[in-house]
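The data below hold one chain only, encoded as structure tokens and taken in the form predicted on its own.
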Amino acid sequence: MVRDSSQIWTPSVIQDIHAKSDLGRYRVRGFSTFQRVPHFDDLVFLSTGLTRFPLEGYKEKCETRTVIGKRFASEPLVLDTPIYISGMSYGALSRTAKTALARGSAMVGSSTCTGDGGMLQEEREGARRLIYQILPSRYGLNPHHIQQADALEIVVGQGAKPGTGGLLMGVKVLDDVADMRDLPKAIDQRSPTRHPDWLGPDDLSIKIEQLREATDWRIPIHVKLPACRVKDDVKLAAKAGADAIVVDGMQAGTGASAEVLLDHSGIPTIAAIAQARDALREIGLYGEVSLIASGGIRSGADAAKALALGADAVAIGLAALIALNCNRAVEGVDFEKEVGVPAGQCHHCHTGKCPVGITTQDPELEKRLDVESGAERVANFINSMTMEMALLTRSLGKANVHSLEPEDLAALTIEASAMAQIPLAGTDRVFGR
């Protein structure tokens, strides 16, 4: 008799089973997760027809410029754009990726942010504005190199991994790498959780406090957030002093983590968007406390969509590494021979064998990558978002893309529906409510 599949055990969940029962521990991957979620695809705009004038593209401007912490700073991350780089470590990706990034981010007016292990000089003399994490590890933490950026964020943590720290695998734990974070070489790295000189809000509020003493009250804190509890974190934080918030969504992507965090924990990041947004409004702070969005921001749609949710900027980290050439097929590298998968379904980051020198410490992989045409292919790439959001927005009558709200967009599906807080597509009707 033939029967329908099984919809429970399906042939990937019987892999995962036999990879767990040979490995004997939790399976580490990179890229995002696999998970099929509600994403900026489930929400649509609703553009000019008789209730507003579109705005002429070749004529009428349409300002991107964004400001970002200004609620105390006295001098706030000011971007051409509302697009930047998110945090990716020094270790996680090569040192000419780093450089390409942060070059490309300055063609573009934009910035770049340093990850895990500390600032390399190269990005900061590539990069016009520059982001410095600080993490619970302190890896690579030097107070020099905070004087020296133009805004710092701490990572409370990250939403493809909420609630665990980093991990970088002993195959890219190598030379200045090692050096730079002071540990033994070739052994895998897993960051703490927890921050060694703060634990709860009040602690928190205390160590921006010192942040503002040591860089004189010039540049902003931002605290970087994983979309999880996301209501009650964003209040902590905006009480404790941020200048800005990032909410990083489920599908955020990653060097390294377990799949067991990227596909089991966090929530999308189009309901963290949401819930930002009504938390800080709670208390009376939205529009002074600035949200960032992050988690699978693809284009200049998801990046327009973010900002109607109620986002003032977004940060890219996977789509900026794919702009650089991950999973793309390049004359000469053989993807099913080096990592086993053909060019455009590889997610094996955290090996250290991306056969196109991104995330590896391998300086023959490295070579692969140039630094002036990978950071042009990035200025290119954040240039295409920025010109696709201020073309929706025109779309929209508006000349702002900082004007984007809730009320111009509507949701395709009714999961959708009900964690943007937008109402379901041909009905007044918002799920949820």
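Positions refer to the first chain, counted from 1. By rigid core we mean the largest C-alpha set that fits within 1.5 Å across both forms. These numbers were taken from a predicted model, which means no experiment stands behind them. First, how it differs from the form predicted in complex with its partner chain.
Core-aligned CA deviation for K59 between the two forms: 2 Å or greater.
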Contents of the next structure:
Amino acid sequence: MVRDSSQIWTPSVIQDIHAKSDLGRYRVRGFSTFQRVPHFDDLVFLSTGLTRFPLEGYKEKCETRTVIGKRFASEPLVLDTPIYISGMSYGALSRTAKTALARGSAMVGSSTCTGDGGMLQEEREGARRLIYQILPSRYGLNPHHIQQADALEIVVGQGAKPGTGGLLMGVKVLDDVADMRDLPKAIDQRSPTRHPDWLGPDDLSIKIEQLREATDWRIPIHVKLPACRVKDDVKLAAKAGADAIVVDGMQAGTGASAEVLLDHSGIPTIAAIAQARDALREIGLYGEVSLIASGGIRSGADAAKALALGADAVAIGLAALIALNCNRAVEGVDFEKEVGVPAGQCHHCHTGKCPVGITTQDPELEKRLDVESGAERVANFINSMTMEMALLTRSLGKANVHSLEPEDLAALTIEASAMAQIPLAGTDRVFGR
Amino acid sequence: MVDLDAGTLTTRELNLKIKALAANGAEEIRVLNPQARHNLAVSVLAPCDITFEGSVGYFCASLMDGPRVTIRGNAGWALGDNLMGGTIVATGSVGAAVGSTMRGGEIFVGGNAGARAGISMKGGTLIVAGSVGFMSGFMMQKGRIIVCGDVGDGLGDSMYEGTIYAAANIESLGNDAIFDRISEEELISIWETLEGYGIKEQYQFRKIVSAKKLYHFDALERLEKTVI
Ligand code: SF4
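Structure of the form predicted in complex with its partner chain (previous: the form predicted on its own):
The complete assembly is shown below, putting the previous chain first.
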């Protein structure tokens, strides 16, 4: 076969070199990795036949209630669905978007998470359950807000930019975002990546004890890890005393990250979940320490597969923003004119010029997002995902989404088989074992 | 004055008692035998006086808003971490990261402090009568650090705002930290502050601030340009 253009020097590679030769630094963008990596689509469920009996898909009850962090917390996080909204900061997101996510999560009995930059009062009031993040930057961290949280999450890193701190371009560091973070206005904020007050896992265990003392051992303490050396990291976090561990795969979304980190660091979410599960098993804490998976979860099928691989819950970020209208050609919005690409291809969150008012601090753009209808769309979407999970679970003859297990899955590719430790479809063989 | 003997209580029990006493308006609480334990008096959010008769471990008086804490001894890492308001006095020396991310209040260290003193500070005042270790004032955002003794490498690296005053030898300044002219009024104000802690010596401080050269990326893509 004769190809008509280079497969190595593609138009996008050429354009990237041109951009960097103009810019003189690494490029920054939002959204998520553009790499093609093994993902949930590479796994399928083995539903019932004669060996297993299905439950009635439309009628019989399927439990979705989820309890996170019962290891040491006297008041674990109890959610009606295993899907909650992950940490996205006020700053990366508009106040309207944060409020809509909080209210939407409350409508389906779930939770949202503050992200960096502190807790918004509207978010606290709108959310039924709220996870408060403790990041290396500690922007806006307030012990009075810690008392109002339903769980705390120590962020070691995130899947979209392992090994670096938050990034918020000056166009978004305005007025109360700058004030809440105690930063000069309009600076290109590059946050610390190391925590200021603890370094290794031994210190982390003392940090966890500090947060427990601050909350009278009431609420769960999560530790969020970027999916890199998952096995060791999960064991260390568990040993340091975490109630729940979040593993954030390389497909995780972001408001802004150096492109080189987005595309070239971390491991895929399916591999991360399998490794985290095995790590907890090896130290006898599987089932005791809750496992939460995030990074590229887009549907009830993805969430169900994550649970089958060993997660207790999933966190969604970008999917929730898409439910809010991200990349949707709503009336009166011209994506091509405003961000230079058509709706569906936008990844310009870092520019603060979000055409649909989600990832912006511009009051005029923010008006394009309505809190009430946005909250409703988020609730509808999580509800749809939960129903999809329940439907798949019943088709497997199970009455509780938490009964899904690796046994219920087959892999479509050798890579997915090896990464997720699932037999290749049509064979008994798990590659890489 | 209420006496609590840490030797007979777990950390959990001790903290619950301190918080209950503070919430019920106890004015003075004295903790005997703190045994250098970690996480003592964490997140006490009502005003009161707490005195530790001995050394304490990591994170003492952290996430705190209101009380006046005195430690008659040394302290471990992150004394007064994320302090919102109130004062902390340690008569001895303290470990790394004293006053990390503090947002208000005042911390006074009678001896020396370890590395990363005042790291990511967001407000308030940190005073060290002795010397501080490397990377002190790293990524400092607001507030004041006053050091009467020597300073290790990388002072004020990547600081955004805030001011550092150092009286003796500075091993090196960090990235983007520069010396600035100190005014007579500033010197007098520091001397007055120090006098409040019994330090009468009128040290000649040098002032360190941010050069603000790291505020922005050198170049921006078209859509990244700021609107102000
Ligand atoms: S529409 Fe808004 S939220 Fe979606 S990718 Fe574009 S800038 Fe980001």
